[in-house]
Structure formats: C-alpha cells, structure tokens
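Encoded as structure tokens, the following chain is the form predicted on its own, with no partner shown.
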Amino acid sequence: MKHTLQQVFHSGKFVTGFSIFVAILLIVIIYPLIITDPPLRIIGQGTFFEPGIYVNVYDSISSPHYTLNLDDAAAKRIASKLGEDDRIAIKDWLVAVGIPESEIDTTDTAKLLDQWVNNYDPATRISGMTNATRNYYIRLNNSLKGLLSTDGVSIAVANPETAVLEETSTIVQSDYVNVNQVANVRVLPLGTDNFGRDVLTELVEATRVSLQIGFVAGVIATLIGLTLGLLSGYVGGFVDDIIMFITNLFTVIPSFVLLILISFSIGQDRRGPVTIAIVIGFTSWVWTTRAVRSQVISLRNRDHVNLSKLSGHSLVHIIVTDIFPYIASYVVMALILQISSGILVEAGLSILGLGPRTTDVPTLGLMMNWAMIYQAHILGKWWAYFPVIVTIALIAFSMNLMNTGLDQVFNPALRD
C-alpha cells in the first residue's frame, strides 16, 4: 500500500488535480467558519450589486473628514458617471435632434454637457427609439446633474421647534474618510445576485452541497455498478443474461431523459439534495457495470481463482479476496468519474428547473438557473454566473486529472 501511494503521488497529473480539489474543499470548510451568514440571506435591496467594498453612507458622513488635494479626483468622478458609451449615446441623441456631428466633441466634457443640457428634452420623440432607450436617456440625464459643479453638499437637519431645515455641515469635494474609521463596511468580492444575496457566500455553500450530491450519487452508482458487474462477470450464465438485459435496457434509454422524467414526477417540494443525489445514482451505474463485468471476465479463469474454487471457498470469498483486489484501482477511478458526473448532471437538471427545491439550499446548478432566469448573461452581470462556471470547471478538471494520473499509475500500457 505504501509503495502504491508513493507511485500515485509521484504522478504530476494526480498531484495537480488533487491539489486543486483539496483547495476547493478547504475553502468550503474554512469559509463558513469565518463568514457565518446564511447563504440565502438577502442583504441587498436590489439586484446584481457589482463586486466591491460597500461603505455605509450615513456612517461615512459622521466619520472624521480629511482634505486630500488630488488632481485627478474630478476626472475620476466624471469618468465614473460619464463613460465612453454614455458619451457616444449623448452624441447620437444630439445628432438625432439636429446638432451637426462636426460640432460635437465627445472628448470635451464641458462642451458636451453644455450641449446636452441645452438640447435634451425627455418629451422629445425620436423616430425608431424604443422605450428602453428612452428610459436609459432619462436615467443618464439624472446622473449627470451637477457633474461639473465644484460646490459642496450641505448637510441639514430639521429643527424640532420650528420644523425648519438648518445647515449643520458642508461636505466639499476634497473631503475624504478613512474606510477603517467607518463603522459599517461590507466587502462583496462577487457582488450580489438577482435576489440581493452575497454571491461568494452563496457560491461556497453551493459548492459544498454540489460536492455532497456528487459524492452520494457517485457512491450509489459505483456500488450498484460494482455489485452487478462482479455478479455478472463471475457467475455468468442466466444471471449474466438477466443483468445484461437490464443494463442494455438502461443503455438504450438516455439516462438524462430518465432523470428529467423522474425528477419531474417527484415534484418540487420533495426534491431535496439527497433525493436528487439518489435519483442520479440509480440512473448512472450502467457504464460502471459493463466495465467491471469485462474486467471480471478476464480474471475469473486465472490460476489463483481456480485454485480458490478447488479449495472450496464460497462465492463471496472468491469475489472479495481473489477478484476485487485486482480491480480495486479501477473502481476508485470509476468512483472519481461518477462523482464528477453527478455534479455535472445536477447542474444540468437545476438549469432546467428540475433540481433541488430552491428554498432549501443553493447548488451550483441552481445558481446558474437563477442567473439565467433573471438574464444576468444578457445584462452583463458576469459575477452572477461566471464564478459558478469556473467552479464547476475546476471540480471537473481536478477530478479528471486525478483519474488520468491514477490511470497512468495502474495501467501498464500507459506507464513510461
């Protein structure tokens, strides 16, 4: 065993895949110990907040202010509210209302805004303009008000006796606060999803649940395939005919179609992660059975097996002692592939809306389903779906690397 493990961990592919998989497991285990928020808790009153550091505005006003004279501060402020796409959109509007294109310079912010203020009218109807585009211009106009202003912002409170607003302080454009002195700061490395939930916290929990689903489904499929393959390959005869008939029947019927029918018949309320894992496991054993059977057929007439038969050993003893150790490495590789396949199948089911119930726990497939329903890919909200794709790809990639590494170690035809 020690020599075998040394061989396995001398395989570069196995070590690479194993390292990636262990890193994912460590994140899944350690992150919830540090961030204890429920993964489905709504923290944002809105959808798809961008990744970043969020500072409480109310607390930042009361924090100590520092004056920083930064030359590029105004340019950054303007760029954050008036990007290149917005400048082109303003130019398109001005040209549509009759301003000569030669008089419009999108690089001259002051002149461009002056032309916009003097010509923009939300009531103007331009031929071919959709309501969505018209609403975009209205939002753009609201965000550009006072963009070039150098005046500060007055903070006023109501006098409880006279009910008149009285100015208490002024915040000028050169005022800054130290983020470490603001009471409430929340880091959202992956922003929020369509429900206003922290995507990173949700992603970690979804990865944990998907790994559990893959593990349960993989173990069930491997055990069924191993048992049927051992019996079919060693016993042969009528038993082999019956098992192969059932196997061929499941081979003809596409397993994913069968999964869809079973998941739909179970119903949304009864579809938990374990239920889905069991269903996947009971429909994914076919190729393992056929592969194990072919391995056992090549082993059942070996000399040591015949000697065990002549010694009067039982069927179970022969299978467990004389045959199974020779295919154990293959069974481990089959288990790895079954776990990876279980995760991918769950993701496919959930994208179709046939995965675990959405009010229970998140899975990687459910996160993809939510992002697709709320059109994150169309709106450009990459953080709602791209990290999920990367996570699924890393899990599948790491497991396939481990499987390839094991195959190189245990398959004589592939050894260097």
Given for the second form:
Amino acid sequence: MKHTLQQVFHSGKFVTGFSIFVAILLIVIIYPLIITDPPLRIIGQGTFFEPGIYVNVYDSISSPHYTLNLDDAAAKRIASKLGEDDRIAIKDWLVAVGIPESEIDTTDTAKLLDQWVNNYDPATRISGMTNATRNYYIRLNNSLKGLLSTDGVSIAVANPETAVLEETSTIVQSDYVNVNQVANVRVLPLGTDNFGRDVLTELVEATRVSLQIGFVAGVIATLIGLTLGLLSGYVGGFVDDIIMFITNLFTVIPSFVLLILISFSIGQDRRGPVTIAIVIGFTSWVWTTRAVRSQVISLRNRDHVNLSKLSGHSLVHIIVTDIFPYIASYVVMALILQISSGILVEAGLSILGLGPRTTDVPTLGLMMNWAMIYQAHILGKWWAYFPVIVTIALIAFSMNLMNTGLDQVFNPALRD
Amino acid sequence: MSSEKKLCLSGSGVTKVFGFGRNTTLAVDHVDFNFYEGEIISIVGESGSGKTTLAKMLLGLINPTEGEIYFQGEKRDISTHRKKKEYWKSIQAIFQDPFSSYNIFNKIDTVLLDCIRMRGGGKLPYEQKVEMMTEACSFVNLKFEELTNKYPFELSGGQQQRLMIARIFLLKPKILLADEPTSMIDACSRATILDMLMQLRDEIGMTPIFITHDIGLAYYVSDSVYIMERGKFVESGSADDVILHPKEPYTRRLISDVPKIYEEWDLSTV
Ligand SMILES: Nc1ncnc2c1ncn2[C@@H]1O[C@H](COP(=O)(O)OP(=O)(O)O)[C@@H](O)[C@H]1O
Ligand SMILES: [Mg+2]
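Could the form predicted together with its partner chain be given as well, to go with the form predicted on its own?
Starting with the chain above, the whole complex follows.
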C-alpha cells in the first residue's frame, strides 16, 4: 500500500495533475476566508465593468493631495483619451480636406490635435461620408475640447442655506493621491458580470459548488456502478442477466437526453445543486458498471479466489477481500473520471438552462449560461466567460492527468 | 482385499462443456472413476487435456455440465454455502501456480488463521493459534516467527508451495487434490515438496490425488493411475499395469517422453 502510494507520487503526470487540483482546492478554501463578501451580491450598477482597480472618486478628493511634476503626465492623459482608432479617423479627415499625408504623424499627439483644431469644421461636407461617420466626428470633436487645457478643476459644494455653490478646493493637473490613503479602493481582478457581481468572487464560489456537484455525482455513480458491477460480475447467472438488462437499457438511451428530460420535469424551483448532482449521478453509472463487471469476471476464476472459497469464506467476504482490493485502484480512476465528467455534465446542462436554479448559488455552468444570455462573447466582455472556461478546462485537465498517471502506475504495460 | 477398500470419491459420466453456441470446448468428456481411501491416485495427461477442469469439478468450484460425483459412496450435495463449507473440510487443494494462489493483500498469518477457523478453532486463545501455526510451519521447514506479518509474495515459489502444504497440515482434509504442485517451481524444491506431501499423507492419513503431466512422477508416487487424453480417461489401473504394460499409443507416447522411467528414479529431475 505504502509502496504503491510512493510509486503514484513518483509519476510526473499524476503529481502535475494533483498539484493543479490541490491548488484549485486551496484557492476555493482560502479565498472565501479572506474575501468574505457574499459571492452573489450585486455591487456594480451596470453590466460588465472591466477588470481593474476601482478607486473611490469622492474619497480621493478628500485624501491628502501631493504634487508630482511628471513630464509625460499630459501626454499620457491625452493618449488615454485618444485611442488608436480615433487617431486614424483624424488622419482620414485631414487627408480628406487636403492635408498632404506626409505632414500627418499620428504618434505626435500635440501636432495632430493642432492640425485637427485648425482644419475641422462640422459644416464641411466630404463626399461619400455617411451620416453616422459625421456624427462620430462631431462626438470626437466634443470629447477633444479642452483636452489640451492646463487648467485645474474646482470642487464646489452647495451651501445648504443659500443653495449657492461655494468652491471648497481646486484640483490641479499635477495633484496625486496615494491609493493606500484612499479609504475605498476595490480591486476587481476579473471585473463584474452582467448583473454587476464581482466575477472573481463568483468564480471561486462557482468552482466550489461545481466541484461539490462533481464529487457527489461521481461518488453516487461510482457506488452504484461498483455495487452492480461486483454483483453482476461475481454472482453471474440470473443476477447478471437482470443487471445487464438494466445497464443495456441505460446504454441505449443516451444519458444526456435522459438527464435533460429529468431536469426538465423536476422544474426550475426544485432544482438545487444537490438535486442536479444526484440526477447526474443516477444517470452516469452505466460505464462504471460495465468496466467493473468485466474486471470482476477476469478475477473470479483466479486461484486466490478459489483458495478463499476453499477456506469457507462467504460470498460477501470474498467480494470484499478477494475481489474489491484487486480493482480498487481501477475504481479510484473511475471515480476521478466520473467526478470530472460530472462537472462537465453540469456545465452542459446549465448552458442549456437546465442546471440548478439561479437564485442561491453560482456554478461554472451557470456562469457560462449568464455570460451567453447577456452576449458577453459578442460584446467582447471576455472576463465574464474566459476565466470560467479556463477553470473548467483546468479541473478536467488536472483530473485526467491524475488518471493517466495512475493508469501508468497500475498498468505497467503502459509505462514507458 | 478389495472388499475392505472404501470409496472416497467417484464419478460417472462427468462432463464439462465451456462456452455455448459455436464456441464450445468439451474440456472433460464423460469420465468415470472410483478413487479409494488410502490409495495414492494420479491423473496424467498433457497440457490442455482437461485435468484442471476435472479437479475443479471434484473440488466443487465449478459444476459439471453432466454426470454425477459421489462423495464417500453417496451423491454429493453442495447446494448451499453451509454444505459446501462442510465438503471443503474434507477435500482441499494445492494449485499449480503458487504466485497466483494467494491474495496479495493478505498476510501469511491470515492464510493460516483462516485454516484454524475452518477447523472450528476460531475462538481459541491467540497463543494456542500461534502454537498451531508454528507447528504447521515447522512441518514444512519454515519458521513462523520469520513469516509472521509478511506477505506470501515475499517468499520464493518453493516456500509459497510449502506454505500451501502447511495450510493442508492445519486443515487435515480427507482428500487432497494436488494440481501439478511442482511444475512452476525450481527443480531443487520439487523433491522437497513431494517428500513433504508424502510425509503429510502418513501424518494425517489423507488420500492424495496427484494431477501431473509427468508420467514418471505418477509412476514414482502412485498406486493407481488415470491417463487423460482430450477430456477422456483412455486408460486406468494400477501404476505398474498402466506404465509397464501400456495399451494405448497415447500412454506409450507419454512414457517415451520420460526416458529414464524404468531406471532408478532420480527425484531431483521431477
Ligand atoms: N473457464 C474456461 N472457459 C473456457 N474454456 C476453458 C476454461 N477453462 C479451461 N478451458 C478449456 O478446457 C480445456 C482443458 O483445460 P484444463 O482443464 O486447464 O487443462 P489442463 O489442466 O489439463 O492443462 C482447454 O482447452 C481449455 O482451453
Ligand atoms: Mg492445468
């Protein structure tokens, strides 16, 4: 036993898969201890805020201001307002009104803006330009106004008695606050989703729930498969006939179709994550049964089983001590595959909108479902679905890697 | 003389067919036999002739497709687990391959304690069990103190087969089926194993049934010999009759494969 474990942990593939899996588990366990926010709380008013560090504007005004004279501050400020597409659009306009192309340099922000201010006139008609493009130029022009100004901004507060605005402070362009001194800073490493929820916190919780669903489904499927496989393989005869009949029945009906039908008939309100896990478990034991049965059939005529019979052991004793230990490693591998497929099946079901009800917990599948319904993939809001896909892939990858590693240890013929 | 001989195991028309449909194998084909108590019996045949299959039917590990097996003159009844257990107190076996005969997850102690329990000694104090196990091991020249808490696969093939004999020593069955007990182990251990089996026979008064492909061995040890060819007993009788005056060409061929048969038999070549 100890020796086998040593061998298992010498298999590079197993160790890699195991490390990834343990890392995922640790994140799932430790993250909620640090960030204790409810994972489904809506914090953002609006959809799909980009990943980043959100600094409270109100608090930064009242935080101590420091003056830093940095040369490139103005250029950066303008650059961040003036994107690459806008620069090319400006160039197009300038070319259209007759400025030679050689005189235009889109990387020189100051010169480009100067040329724009001198040559842009909303009244100019350029042939072939659509109305939409014209409106775009008007919007662009408005956003550029004051971009080169070096004035500060005044902060004014309404006097509660006279309702007159009274200036309390001015902020100049070289004012800085130290983020550490701002009372409210929220890091959203993966932004927010369509409901305005923190995607990372939600993702961690979803991973936890999905792992639980996979585990419950995998354990149920493996227990059923193991019991039926042992009985059918060892007892044989009539028992085998009945079990194989049921197994064949389940094989003929694709389990995913069955799953869809059952999920659908349970109804949205009663579909909790546990229910879904149980339903997945009860529809995916078939191949474990078949695999265990064929293993047992090859074992039951072995001499050590005969010797155990001759020692007067009962059927149960023989199954438990002379058959099961020989297939235990195989069962562990089957369990790992069942867990990983349970997670994938839940994701598949949820994407179809037949997963757990959406009100109490997130799952990886539900997050995919939400991202799809709110068209995150079309709008380019990658942070709402890409990390979910990566997580699903990592879980499946780590488990399959563990499985391959185990396979190599337990089936020496596969060892290279 | 013959009126004193008591039947211990006999069979009529015993047949085993494996598989069904077109892929059937007739492993044992309507064999009749009468094994008497106290005799040493050998069943000789080349590989694949159905010896192991017959042995398993005699042991009650598989059911005959056809025919009846009689135990001590009466029809054998092993329809329930309890009756089987009772039957297995009287008949035990040593298998061909010691390396696959033991459960690799069980320690040697478990193997021997099972035998004591089988003989109804499950409730004895542990010291007494150790005494019995030590006795059994020393009978086969093994030291129980060195074996305890070890696994059978840590022993050599010869030692494992000796442990098997220690098992029989504890079980004291009336009949022992030894299915090629020496064919998978090194030449040096073979003579020891055979010696021990013969010694054990004298000690506990059992009837050994040797199954072998080696007619020389059969001649050396047995009183009556059954020659098996493709599932059938083609010739049977006392060892001298069958081997010194063979009637069947098959028997002659088996004999010609063992050149030294009429000479002084050298145990180390068994
Ligand atoms: N469980 C089984 N299923 C199908 N065929 C078998 C089985 N066991 C043995 N046989 C066949 O029965 C024949 C006799 O085998 P066996 O009794 O092992 O011969 P021996 O022990 O004399 O070498 C062989 O042809 C073998 O292939
Ligand atoms: Mg054989």
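Basically, rigid core = biggest C-alpha set you can superpose within 1.5 Å across the two forms. Positions refer to the first chain, counted from 1. No experiment lies behind these values; they were computed from the predicted model shown.
With the core held fixed, residue 302 shows a CA shift below 2 Å between the two forms. Once the rigid core is used as the reference frame, the Cα position of residue 96 differs between the two forms by 2 Å or more.
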